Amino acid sequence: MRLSAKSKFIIIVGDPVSHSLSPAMHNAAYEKLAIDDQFVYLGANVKVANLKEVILAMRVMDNFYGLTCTIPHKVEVLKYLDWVDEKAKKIGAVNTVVKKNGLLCGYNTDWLGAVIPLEKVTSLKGKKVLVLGAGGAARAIVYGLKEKGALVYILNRTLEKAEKLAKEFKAKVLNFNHQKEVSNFDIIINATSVGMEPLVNQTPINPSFLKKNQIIFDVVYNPKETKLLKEAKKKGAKIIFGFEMLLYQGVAQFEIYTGKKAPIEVMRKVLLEKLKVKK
């Protein structure tokens, strides 16, 4: 890093955030493009109650240029911004904030993180897709799927939450008691935290209903291969690792922050090394 007092800094805030791989991914990309004298990417644990102070600091510090919001700040940050991209408005969450001419502008790149890896293996138009979960990640994923013409169903343990999300995005609901219908879907996406610590030995659905002609995408990226993905592999299904979503939402962020084309393979390599994923 070739930092100076003129360097712009970008901070990822969350609670917790120490596990984030975003700083390593972005800083490696800055070095690759030889702009590590212009940008540095940092992380900071911030409680929801203190997010307002972070936004104030961003307003008054000239070189506090970008803010990445992860759980639990993606919705809360909306109230403090001057402008929000239409896609982020529809999703109802922001994960990327950049300062432009003194104004704080919000975007959401999570939906791209989900759609791009899927479109590398199949067209989404007309595909029957089941999204597991109804939280912030699910919102972005459902939005992206609908934008690409998929037929979207939502399965969530709390039926009311699934129904609310489905109504908002003109999707449908699969009742948790009808899990056997999972076998009828082309694509299944886990947008819950089931599969990560401390739930590494659990799956969000009964894996006995998975089939070999399905695509199973788990947005949990640590561990690299969740129990859901392991069970899907046993059935011969096509699997997509969660780090792919982390990568492509980060690629879109990088380009918003720097105005330059992201060195995708460098960013992928860093993630692979950090997660010890074998190609």
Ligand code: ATR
Contents of the next structure:
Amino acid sequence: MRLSAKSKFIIIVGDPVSHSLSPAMHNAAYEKLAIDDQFVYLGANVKVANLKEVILAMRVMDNFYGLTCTIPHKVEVLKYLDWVDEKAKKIGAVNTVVKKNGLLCGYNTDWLGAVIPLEKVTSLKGKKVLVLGAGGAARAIVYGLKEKGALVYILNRTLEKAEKLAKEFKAKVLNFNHQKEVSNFDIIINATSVGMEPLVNQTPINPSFLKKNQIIFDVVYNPKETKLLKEAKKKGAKIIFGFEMLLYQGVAQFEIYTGKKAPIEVMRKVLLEKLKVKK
Ligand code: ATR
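Same protein, different state: after the form predicted on its own, show the form predicted together with the ligand.
Shown next: the complete complex, the earlier chain at its head.
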């Protein structure tokens, strides 16, 4: 144990939070870079009504250096911060808070979590992308795709929510009843919870419309290979696993917290090990 009274701590708050893989991922990275005497990353379950007390604690405790917000705190936290990055403001959610000269500064790295794994396999400029879902995850993804010049369509169970999101980010809507058009997209991203427990045997769209030349990215990371990804693989499509989003939002976050380049492979290994055990 290399920690001391000088070590800075970062806490992920959520409700629930016990399933979070972020502490394991970040602490392994601190160890790899031998900065585990300077930083430690913890988790705490916090009810949304108590978030303001956490912020107060962060203000008065000098070594309470970073806060990661997960569901349901990403939107709520905005009102307590001293400064919010323009991109996070546009997305309307903060997942990363860091203390700089005593000021609480908020960022969003979720959009990078979606964009980086895609850009490793293709350029997004001019690509026709279908986002399934219109909740919090979809918001960050749609923002990232638009930022990179993609042509974005949104399909959602509740049409009005798709319309609202599309209007805000100058995207288009695909009606659920026109699913055969799914075949015409270059990239399809699932940002719904379909495919996760208890919906592991469901897919958010009819997989018979998937095609060989497409890229299918599922934000659901547990199970690692969702039914949608299995079906896409059968068609010969390129698939991207959901843990890649978890990884790259964490990589961007690591760099904000430590100012150092993240040891990506160590972080990936931790996630894969944890997901294997969980399955
Ligand atoms: P998150 O922050 O993880 O995105 P959210 O904001 O609650 O969570 O959004 C969940 C998304 O998954 C929504 O787009 C939701 O569709 P509705 O807007 O119609 O509610 C979608 N979703 C959840 N369960 C679904 C299901 N069984 N079938 C289709 N879509 C579903």
